[in-house]
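Single chain ahead, written as structure tokens, the form predicted on its own.
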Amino acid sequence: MLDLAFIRSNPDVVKEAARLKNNSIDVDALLALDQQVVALQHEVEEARAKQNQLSKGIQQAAKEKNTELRNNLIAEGKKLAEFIKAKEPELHQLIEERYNLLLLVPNIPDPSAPVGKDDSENVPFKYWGEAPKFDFQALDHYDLMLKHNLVDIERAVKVAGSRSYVLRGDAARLELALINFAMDKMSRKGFTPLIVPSMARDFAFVGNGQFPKGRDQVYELKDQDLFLVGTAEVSITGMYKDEILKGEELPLKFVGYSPCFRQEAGTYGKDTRGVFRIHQFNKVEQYIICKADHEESVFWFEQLLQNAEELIQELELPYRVVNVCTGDMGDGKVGMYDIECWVPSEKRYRETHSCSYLHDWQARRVNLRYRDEEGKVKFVHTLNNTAIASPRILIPLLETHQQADGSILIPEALRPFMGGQKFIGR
């Protein structure tokens, strides 16, 4: 969320951010509600101050044995107590309403972010690698997986319903290799490996920015205040709720693994073939907590992108990087890059990684702060980026590395995690 004082002082800036992000928040209604809260708080605080004065007056009247004055002051104090008792529930209700509206206020996008309405207006700015040219009849990822008995969707659907899958044989080993490859590389870069809960309480989703919006994408464990995460980011954000960190501890650099779950609401009929859009997947996530400094945030933003690019380059996958436009980046982001890998069967790039920085938008929602060198307490900045998400990354990997004899070449970087195996199906 944004600082309320900032919203009060810059309503037009916030309105423009909402417009750019296709966010329907009524900033004027929020500010009107805020004025009600402030006015009622003032009334209640004044009543409490009068209570304190009356209490002193009652004590003085008792000392002076002025019974009539003491009784009058006691009666007046009772009226004030009744007033406060009547107004406090109303005040608490208004504060809660204001808080719920504040959760919907978007972050201010960086001026470098392209202005656009949706993903069709994202701006590619970097390309790496060349799309493979096959001199044989190339297969798509699903046909390749069927050919080598790497997947069983029919039996998975029997167990868990649509958009489910079972990885078999070398596909299961390949996914584990990818996860270990990403965790190993990131830990060698100084990131602390975490295996985090795949279940989190409501506050963690609110803190991460997935609630109150996005509830329709999340699986809920009924009557337990628990939900299944779609990224380790949710759990890591929640881990530090209400903490004040030492400035010298920052930045905190994590690489978190978790099984992830997503409803895929609103995607009926889209990407139904194979394992592109599924309800359960495994993901390794990069996560940074740093000081409240824009330049430092931008430094780590670019570093997280570079880390992901290095991983993909070692997998020998052609890709492009796009600067995500304001209408596609989501409420919490200041800036966002997507990495899209080339999928030969579709002759287009598909998103495999998302890199974001959010300034203190998440930190305010979970009350995560640090004490700087001057002793001042400030909200931290947070950033995140995918390291590896599988099985989606298997799609470009299997298709790009298929061979004329039908086998699949395992990239050299993964072979140490596959027992030295060089091919699947040979």
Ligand SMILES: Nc1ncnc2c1ncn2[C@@H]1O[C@H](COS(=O)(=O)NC(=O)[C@@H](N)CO)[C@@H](O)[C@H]1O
The other form holds:
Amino acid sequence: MLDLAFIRSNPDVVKEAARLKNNSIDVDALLALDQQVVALQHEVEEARAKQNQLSKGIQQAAKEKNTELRNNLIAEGKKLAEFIKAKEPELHQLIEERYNLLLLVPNIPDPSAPVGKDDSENVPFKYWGEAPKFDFQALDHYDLMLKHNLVDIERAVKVAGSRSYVLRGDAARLELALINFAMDKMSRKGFTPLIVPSMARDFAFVGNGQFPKGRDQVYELKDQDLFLVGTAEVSITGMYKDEILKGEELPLKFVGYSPCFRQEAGTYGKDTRGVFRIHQFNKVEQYIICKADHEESVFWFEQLLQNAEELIQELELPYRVVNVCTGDMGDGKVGMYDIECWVPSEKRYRETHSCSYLHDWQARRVNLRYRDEEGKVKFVHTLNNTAIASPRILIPLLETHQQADGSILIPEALRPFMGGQKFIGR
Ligand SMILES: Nc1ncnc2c1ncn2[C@@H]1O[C@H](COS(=O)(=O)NC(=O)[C@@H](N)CO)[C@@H](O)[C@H]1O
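Moving from the form predicted on its own, what structure would you give for the form predicted in complex with the ligand?
Entire complex below, previous chain first.
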């Protein structure tokens, strides 16, 4: 959410941001509604002030035993009370409508973000590692998993329907190793490990920006105000709702683990082979809450990216980083980098991480503030990035490290989390 005062004084900046983000918000309609609210608020406040004067006048008239004046003033007070009683529901209705429109206003993208309509216009700006050259017939991730009995999709589909899977044997151990590897490394970087709820209330989804627009991607628990999170980002954003943090506490740095659930509405027929695009997966999430300062946000944006790059480099996976364009970054972002790992079987890079900074757009939605060194209370800035999301990361991992004999070499950095094991399938 943007500051209403900012929208009032910069309507064209907000309209341009909406255009760049393919966001259809009608800023003029919002401002017209806002003017109605302000006018009606003023009327009601005037009426209340008049009521106060009248009650003083009534007391004065009573003191002076001026019954006629007192009765007239009481009658006038009654008329005012009826006016206020009639106007208040209308005012609340208009305030609610304005709030619902405010939730749809996008953040202002940083000028460094490429202008574009969709992911085809994201701009790669960094490459690391060489695509592996196999002198044997390399297998894709699903064939590798089948070969080593690492997955059971048929039985998962029996239990849970499409886009579900069972990880078996060393794949199950590998996923847990990856989660521990990420949690361990990030903890040693001073990020506080969290294991957060995967069920959260509506307000948390409004908070991170998933609601209202992305409701169709979220599983709802029947007859409860509870929904399954698609990312720990939702739960962590909701944790601090309505709090005022001490400036000296910032930045708060979290590495949060949670199972993640996504409807993947609108992706019918896309990435149906194996475990690339599924309804449930596990993710280790980096999350920062920092002071309201652009340079500070940009610093942490780069740090979160670097943390993920270090993890991927330790997994010895070739990747590239793309600067996400305005049409693909979504409403809440000021800037966004995706990391895409090379997938040998597809001979292309596929997204495995997504890094964003949002200034105070989420903080305003959960009313999360801090008191700065001058005692001024401000909304914080928030940022997030993937540390590891599995099983998607298993795809480049298994394919890149497969050997001629079909076994898979476990990267050095993961072995301590796999009991020292060096290979899968040997
Ligand atoms: N349906 C899915 N199946 C498997 N992995 C997924 C799915 N959706 C997302 N992921 C993984 O989770 C990562 C982060 O998802 S994201 O929506 O891009 N971004 C976030 O959730 C942010 N909170 C940063 O993690 C993706 O890069 C991808 O690796």
